[in-house]
Every structure is written in C-alpha cells, then in structure tokens.
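Just the one chain here, the form predicted alone, laid out as structure tokens.
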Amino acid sequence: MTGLKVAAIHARFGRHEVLRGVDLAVAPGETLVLFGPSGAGKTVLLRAIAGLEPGALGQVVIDGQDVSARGPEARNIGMAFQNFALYPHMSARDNIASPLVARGLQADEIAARVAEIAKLLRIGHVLSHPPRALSNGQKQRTALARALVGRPRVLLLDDPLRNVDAKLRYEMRLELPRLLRESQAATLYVTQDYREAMALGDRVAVLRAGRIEQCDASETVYDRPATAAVARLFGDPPVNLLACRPVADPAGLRAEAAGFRLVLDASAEAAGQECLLGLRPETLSLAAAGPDAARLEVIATTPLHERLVVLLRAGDGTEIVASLLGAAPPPGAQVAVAADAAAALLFDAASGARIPARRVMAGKAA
C-alpha cells in the first residue's frame, strides 16, 4: 500500500511506556484523525513517525519504502504544530520557503511554490510580515503553508487549530478537508476535540493508554464505540453509563436500569452478566408515562446550543443527563423519560467491550 504505514511502534520514557505497539495505515489523500485524551501519546507517535523521537522502536513505511532508519530530512514529511513553531527572525514568506531552501531548489521555483500555497491559504498579503505581526489565524495558515509547500507524501498535523479563536477554528474545519484532499498526502491529524475529529477525519483512530482502541469511520466510532471508554470520549454531554444485568427476552435482551426498561438487539451471551447500559443524552426524550419510561426528577437545566441539557435523578439516586428539544421542565418536576432502544449501547462491565448485536446487516455488525 502506498501512503503511510506504521507497525509495532513503541516508545518509553524511563519506566513509563508511552506507546505500546501502535499499528496504523493511511492512504494517499486520506485524513486519519488521531484522537485521544491528554497524555495518550499522540504527539509522541507523530514524532516517532517523523524520526524525531530517538528512543522510539518500530517500522515506518512511506510509499512502500521503509524509512525507519532514515533521518527526519529524508522522510518527505510535512509537519505543523499547535504552537505554530515559526522562525521569529524570518518573514512569513521565508518561513514557508524554508523547507524548499533546505532542499536546494532554485529561487524561481521556490517563489512560485510559495505564491501558490499562499494564495490557496489566503495569506499572500502578509508574506512580508514577521510572525510577531501576524494574528494567530495567520500564524496557523503560515505553519500549514510551510508544511504543505514541499508537497510531502505524509503530512503530520499536531492539533494545529488548538490555539486559534473559535470562529477561525470553525472556518478551518470547513476548509481543511478540501486542502488536505488536494494535497494528496497521507495525513495524520491529532486533536483532543471529538467534534474536530468527526468533522475532519475520513477515519478516526482512538489512542488510549498507548494503544489504538478503535479505528473506524467517525460515525461508527460514535454509534458503535468499541469500548465504554471510547463511548465516554465522544459526546457532549457525555454518555450515561448505567449498571444493569440483562435477562433473556424473545426479542433480544431486556435491560433495566434507573427506571428504564429496554429490549436490546444484543447477543444473548450477555444474559445474566454485569453490564453497562449506554444511553446518549440526545437519544432520551420526554414521553407519556408508561411501563418502559423512567420516572425521573428534574434537578437542573441549562441551554446548550439549540438544545436543553437536563440533569435528572432516578428513584435510586442515579443521575441521568438528557439533551432535549423544547420547553424546559422546572426543577423539582417529575417527568417520564423514554430512551431509544435502537440507539442504546451495551458494554461488558468487566472488560468495557461493547456487546455486539445479534444480527449482521449489510456485511456489518450492528
């Protein structure tokens, strides 16, 4: 496979093993988002791929060539960092041109490439400015231009939108997918923002405790997380995880927790096991009282975008978060809340692994 492939990447700082055998593959023109909490090892993995982490072990293959023993300058990799890392004594133009100068390209070709990428990123009017005279958005675009100008086969982006304002971050989430596709580089993009991961990634790899816990299309990671830990990382408000012990039912498994009674299309092997029932807040809704709806007390409400986040309490003291449309029920009110059984998740309590559906539909496990 052309593009980027890494196999069995390990990295250790003293006794702490940061990366524990990471395998990944990214195709040309594909953006794979590397997502995970702080300290998961995301930046260390990028540095290992770039040849900047001397203690890292494992194999790095670019366009079919094993570059594991090559220095950073011989790997044809472009990088952009969250702190921009621009040379303060150089103009924006010279910052962008620096990889081309290092490769010994002719001045006219350097000028043409810099002008081309500056036009693409709409920073042609600030090329003569030093970094101190640039806004954060202009610094970010300059850093991206420097990473792209060499037409690298692999592009490593380390949380490049983290230090820009919310408006620019939103705009770049719209613009970046097109820029990255046009570059035809195999792109590995690091972020701690699950919305950014879902907006930018053709696929999302969840790195946790030094290992890839799941690598799938973004909607698959959200709708069918491999583990309860992955489910917790995606969503705002986060998923409700309720202890339950499901029992066999002719239609699947019946799970009861915090007043909810749901029949799930889940493997019968989980019957009688300690499990976690995952209910995402947006899959809960106010309903007419009934045997399957939970009777909950409203504790507090707060608006979030076009929805209302409601903190609820079950009779056993369990707290539930719902994300609702419509008018806010007042604190202290008793309300009936229904859960969408088709969207519910079930995890093994001991291992955290998601319990799959009984059926296989269209070639995919539900």
The other form holds:
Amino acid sequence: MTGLKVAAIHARFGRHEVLRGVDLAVAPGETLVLFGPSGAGKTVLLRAIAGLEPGALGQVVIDGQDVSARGPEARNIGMAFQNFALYPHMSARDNIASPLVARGLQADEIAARVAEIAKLLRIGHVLSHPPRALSNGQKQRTALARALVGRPRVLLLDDPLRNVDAKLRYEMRLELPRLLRESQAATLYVTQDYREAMALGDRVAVLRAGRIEQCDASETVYDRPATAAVARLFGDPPVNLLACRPVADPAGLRAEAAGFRLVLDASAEAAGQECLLGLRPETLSLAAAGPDAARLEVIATTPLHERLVVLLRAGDGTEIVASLLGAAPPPGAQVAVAADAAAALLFDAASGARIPARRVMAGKAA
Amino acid sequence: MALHKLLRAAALTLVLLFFLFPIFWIVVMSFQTNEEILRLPPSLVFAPTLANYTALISGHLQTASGILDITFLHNLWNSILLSTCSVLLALVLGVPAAYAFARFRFRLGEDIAFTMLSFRFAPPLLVLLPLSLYFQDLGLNDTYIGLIWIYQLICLPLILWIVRGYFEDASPDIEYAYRIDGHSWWRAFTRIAIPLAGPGIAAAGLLSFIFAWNNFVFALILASADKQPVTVGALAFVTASGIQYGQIAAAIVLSILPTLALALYAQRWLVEGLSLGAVKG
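Since the one above is the form predicted alone, can you give the form predicted together with its partner chain too?
Following is the full complex, with the preceding chain placed first.
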C-alpha cells in the first residue's frame, strides 16, 4: 500500500492519555483533514507520525515501509509547523534549501528547485531575506516551500493558516488544493476551522478525546455527523442541540423542543428515549406563525458574510442561534421560526450517537 | 525637549563619573611615582613616568631597600592560560549538558542541575582545606591541570545555567523542522541549537572568564609562585619597604586589558537577538 498508514497510535503524557488508538490511511495525492477541538491531540498525532514523539506507540507505514523505528530524518516527510519554525539565522533561500542540502544534492540543482518552488509560492523576491524580515504570509509560504521542496511522500501541515491574516488565508484556501494535488504526497492537514476543512479536505477525520470519532467526506461529516459532539464541532455557528423525547409517528418520529414540532425520518427505536434534536442554524428560517413554527424572541443579531446570525430565546429560556437570509428583525421582536425537518439531526442523549434514518428509507439521503 | 536632553546628558555623566572614576584614578596612578601618589593633597598635575610599566615588564622592582625580582608577566600569562583553558573546558562540558537539561526530562535531572549550581554557593575556604589534602595525594597540587579542574567550580555552573536558559527559550520546533528536513540529531544540535544559543554562550563564556580571572583564593592555596595568576602575584607588591602603589596600579591596568579586549570582542555576539522572529510568538 502506498501513501501513509498509521495504526493503533497511542500516546500519553504522564497519566494523561492523549491518543488512544488512532488508525488512519491517506492515499498519495489525497488530503485528509484532521479536525478537532484544541487539546484533542491533533498536533501530538502529527508529531508521532513525524517521529518527534518518542513516547508514542503504534505503527507508521509510509509507502509500504514500516518507519515506526526510524528517526524523523529517515521518514521522507515534509512538515509545516503552526509557528512556522523557520531557521532564524538563515536566509529564506537557505531555509527552503535545507531538505535538499540534507539529501546531498548538487548546488545547481538545489538552486533550480528552490527557485521553482519559490516562484510557485510567489516568494522569489524575498529569498535573500532572513525570516525576521518577512511578513507572516511570506513566513508561512517559506515554511510551506520548505515542506514541499523535497517532494516528500507524506506531508504534515499543522494548522499552517492559523497565524496569517484573513485575506491570505482565503487566498491560500484556494491555492493549496492544487499545490497539494500536484505534490502527489499523502497529506495530513490539521485545522480547527470547519470552513478550511470543507475547502481543503478530500476527507475529514474528526479527532476528539484521543480517538477518531468520524472519518468521512467533508459533506458527510456535515450532513450526517456520527455524534452530537462532531455536529457541534463541525459547523459555524454551531448546531443547536435541544433536549427532547420523541414519540413514534407513521412517518418516523415526532419531536418537540423549544416550540419546534418536527416529524423526523428517524429509526423508531429511539421513541420515548432522551434525545438531542440537532438544528443547524442555517436550516432555520423565518416563517408564518403556525402550530409547527416556534415563537421566539430576538435577542441579538450579527452579520456573518451574506447571512445574519440571530440569537433567539424560546419561552422556556432555551437559547437558539439561527443564520438567516434577508432583513434583520429588531432585537426584542417576537418571530416565528420554522426548521427544515429533512436537515434536522437526532442524537441519543446518553451515547451522543446519531439516530439513523429508517431502514425503509435507505438509498435516500437521511 | 532641549532641557530633557540636557538633563539626560548630565545624569549620564554623573553615573559614568561615579563608576569610572576609580578606574580613571588607577590609570593616572600607574603613571606616577610612589611619592607623587602619596602626596597630600592629591594632584592631577604630575610628570608622567613609564617607570612602573618598565619595572613590571623587565621584572626588576626598584624599592628603597634595593632591587626585587617580580614575576608579574609570568603571572599574567598564568592568568590567561588558566582562565582560557578553564572556560574552554567548561564550554565543552557545559554546553551539551545545558542542552540535555533544557530539552530532556530524565531521572534526577533537576537534582543534578541544582547540585551543579550549589557549587557556586559553597564557601571556597571550607572546600579548600580537604581539597588541598586530596590534591597532594593525587599529585595535582601546584599543577595547571589541577587548577583548571578546580576552576570548573566557578565556570561550569555559570555556563550550565545561563546557556540552559537560552536553549529553553529557543523553540524545539526549529530543531525538529531541521531533523524532518533529513538532518541528523548531531547536525541539528550544531547547526541550529548552538547558533541560536550563541548570545547566551558568549555571555556565559565571558562571565565565567571574568570570574575565573578574578579568582584569588583557589590559586593562593593550591599553587606555588610559578603557577599563580595575577590576582595572587599582586601580593608581591607589598614589600618590606612599603606598598608599591604605582606598580600595583600599572599591574591592574595590564591585567584589566585582556578581559576588556575579550568583552569588546564578545559584545557583538551579546547584542544579537535570539529568535529574531522565526517563530510566531
């Protein structure tokens, strides 16, 4: 098997277990986004794969070779650190050339390859500058160039866009997928930003509390999150989770919470159990008052891109976030809000697991 | 604004006068005869003489009771030899140790590091008596090697603790990145860690050189005349016919020069910043 394969990675710091058995496989040219809250162990996992975590157990296979016992210098990996980790006493050129120097290439070939990657990342004009003379965006590109220039089999990118400004982050989100595809490396990309995960990932692995909670295409993670925790992490503004006790209905389950009344296409096994009703803010919309729409009070509004994020409060005090198109209702107003039943999610309150669609509906997206 | 600048200049002059006056006075004294130095009230008007320096360099001291042989230049050479070798040895031993203490957690690590530091606050006189007995048994008494070894009590803790701080301040990610590039552990240490800790190594080296240079009591007890540094050699100026202030002043001027030269040379390394924006802080 080519690409990257990791199996049963465990890591602990003292008595704290950071990783508890992580398995992943990334094909060459594929980008797998490693997504999770801070402290989930994303960086530790990358470092374990790079061989920088001597306490980590488990198997790392790169291009069919078990490299678990090798040092970081013998794994053929490129890595971009969140803090860039450029060599402060070397010029940008020498920073980028470092992996080629380590491979013992001829000086003219090193110069040619550095120039090529610098042109691709548009930092050709600052190659003679030391890192301190570079802007954050240039530092980030230099770090990326250094990771890519050796044409590694595995590319580990640890939240490389975190420390750059919004404009550059947006540009890089557009450019990176092409760069990564061309490199033909198996890429593991760490981020906490679900938009970045959606934009860059062929697949998304959600790491939580030291385990991969879900590993799927990014749309699947969004539409059909494995657990309530994944749903809460993957989405901005986050999903509304409302406690409810659904009852059986000919069309599936009927759930009521905070004034919403929805008939869900969900397995009837959950009827009568404590559940969490998950309503994505963008699936809520203003509606005519009616028995199925919730009557909510507007508390505050904030514009977000072309939408408007509205904080609402139900009669029982539950706070609900909606992301609406169109004009803003003034704070204090009473509005009727309807939820899209087809997009609603239902989770078991105890285990957090998503309650699947009824089996008869298999084949149709739940 | 002008007043502000004026006050600043005045304050600076005052501070400089306060700190540099003793040194200035010693330099002036070194060009005077004993009689001129001891005259009351002291005067800045005198006929400068190089007699003190010629006496030191020729090794013949003219006193009221005749000519004395002094070995000042040999003492100066001893000082240079002892301090330089001690600092070099302490750097070779201390820098890798400081790196280990900074980067790795190991059993008794903190205890060992603290024990090293405690060498600095052990009173030397307490250590010296048993030490001189051991040195006699080992044949290290009155040898350069013995003195350089004992000077590690001065140099090693300083270097260890100062350099350790600099290693800790540098992000380990920079070394990790270098290793992922394909460089060995040793190259990451020599090409990344040491250059980044350069200012700290220079500062620690300079500081321990000065401490070694100024040490008096170790050499006084553990070495005889031909191995003694200037600090001990200066005792020779207290002669039967009085204290030779002029020669003492000239000797001080000469013995300040090497440390001064080293400090001026090391200055450029000291002011260089550490990480210089390579890591997002």
